[in-house]
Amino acid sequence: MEIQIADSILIQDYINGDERALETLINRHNQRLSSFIYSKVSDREITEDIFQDTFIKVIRTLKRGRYNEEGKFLPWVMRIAHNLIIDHFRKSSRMPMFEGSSSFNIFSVISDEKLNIEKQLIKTQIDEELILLIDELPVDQKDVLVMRIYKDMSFKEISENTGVSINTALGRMRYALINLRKIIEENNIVLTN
């Protein structure tokens, strides 16, 4: 229990502006999360990419105040990694069972008693609400965001697809996230149940 309490304190510290608190959290769970990702993808480079993307999502969620205090940090981070692993497999077409299906059952890939149907439905609802918000962004920012988050493209691939430099693509992603946060705040939208 002490570890979970310590996690929640670190999360609060990070939300309150202490960047080092996140570093502590990442270091604490690095081994467990990396091992979990690697056990599914069996590739060091892909493991690193998914690990980084997991914490990009963690940071976005914490900064938006969307983290549920009652949740446990590690299972929550693992769920984010689960979804990114599934996205990776769907993108690489190594899971034909998902072909032509806009929705999929996470249980067919990873069994985890902490992932129940209700949470999956909530995630789907959050995704649908986010898509509507993303539509309000300027086209160049929206394109980069969709390619990165929904198509799981690297910034190098985004750069090649849009004809802009990697730095410009990164900049557009940054502004897209800033603007998305503004839209969420201005509309007082709550993306959690």
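Note that the rigid core is defined as the largest set of C-alphas that superpose within 1.5 Å between two forms. Computed from a predicted structure; not experimentally measured. Numbering follows the first chain given and starts at 1. What changes on going to the form predicted in complex with the partner chain:
Once the rigid core is used as the reference frame, the Cα position of E45 differs between these two forms by less than 2 Å. Put the two forms on the same core and the Cα of T168 is off by 2 Å or more between these two forms. Shown in the overlay between these two forms, fitted on the rigid core, is a CA shift at F55 smaller than 2 Å.
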Second form
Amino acid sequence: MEIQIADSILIQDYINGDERALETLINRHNQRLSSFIYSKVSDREITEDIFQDTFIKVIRTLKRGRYNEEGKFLPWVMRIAHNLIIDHFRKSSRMPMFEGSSSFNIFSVISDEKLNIEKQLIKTQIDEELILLIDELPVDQKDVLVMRIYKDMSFKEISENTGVSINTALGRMRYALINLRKIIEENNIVLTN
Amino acid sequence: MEKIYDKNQTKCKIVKAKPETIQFLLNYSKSLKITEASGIKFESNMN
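Write the structure block of the form predicted in complex with the partner chain for the protein whose form predicted on its own appears above.
What follows is the entire complex, opening with the chain shown before.
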């Protein structure tokens, strides 16, 4: 009968420099962790990616000596995977990447085939009005809003493109939205569908 | 009957990370070095 070494001993061995201990730990929990991730994401490739990212975090934490032995190893690893799964769903719910021209509007990408003629007319009108409203914004705020919403750029990319800090870009986005609401309220504009 | 069993078996695949992924993680672990200087820990990858 094969004697199984406890996870805590393997972790200690790994921290002390025994790389084979990590191999044992990964192989021991491979199936449970992969099944857990797959049950949430239902995609083999994504499962593989999240599994890899989870263990990268595990390795970094263990090597940095930040692992807390109070908890059990597997629940801790599962928690890391769970957080990464949440991150994955957050990222994938963002708008699709689109490199559009200045005349591009987001509604053409997410248009609904089922809309009837009346709703289509209303929607087109709202799109046009929204573009006009965005045009009213100060140039720096308008640039950030267009890059973020229409081009799906991250704030890091926006800051690199505009030469301002991420905080400034975030601030400009915030003010762009506040100002848009202000323009809408002041002019009694109703944007509904 | 044999065909029916075959059909069911393909639906029950065990999900496991590929050996390449595990190898990557092991190599990553071997190449990762943590150095401490003035209480700050630095990561370096010796690839």
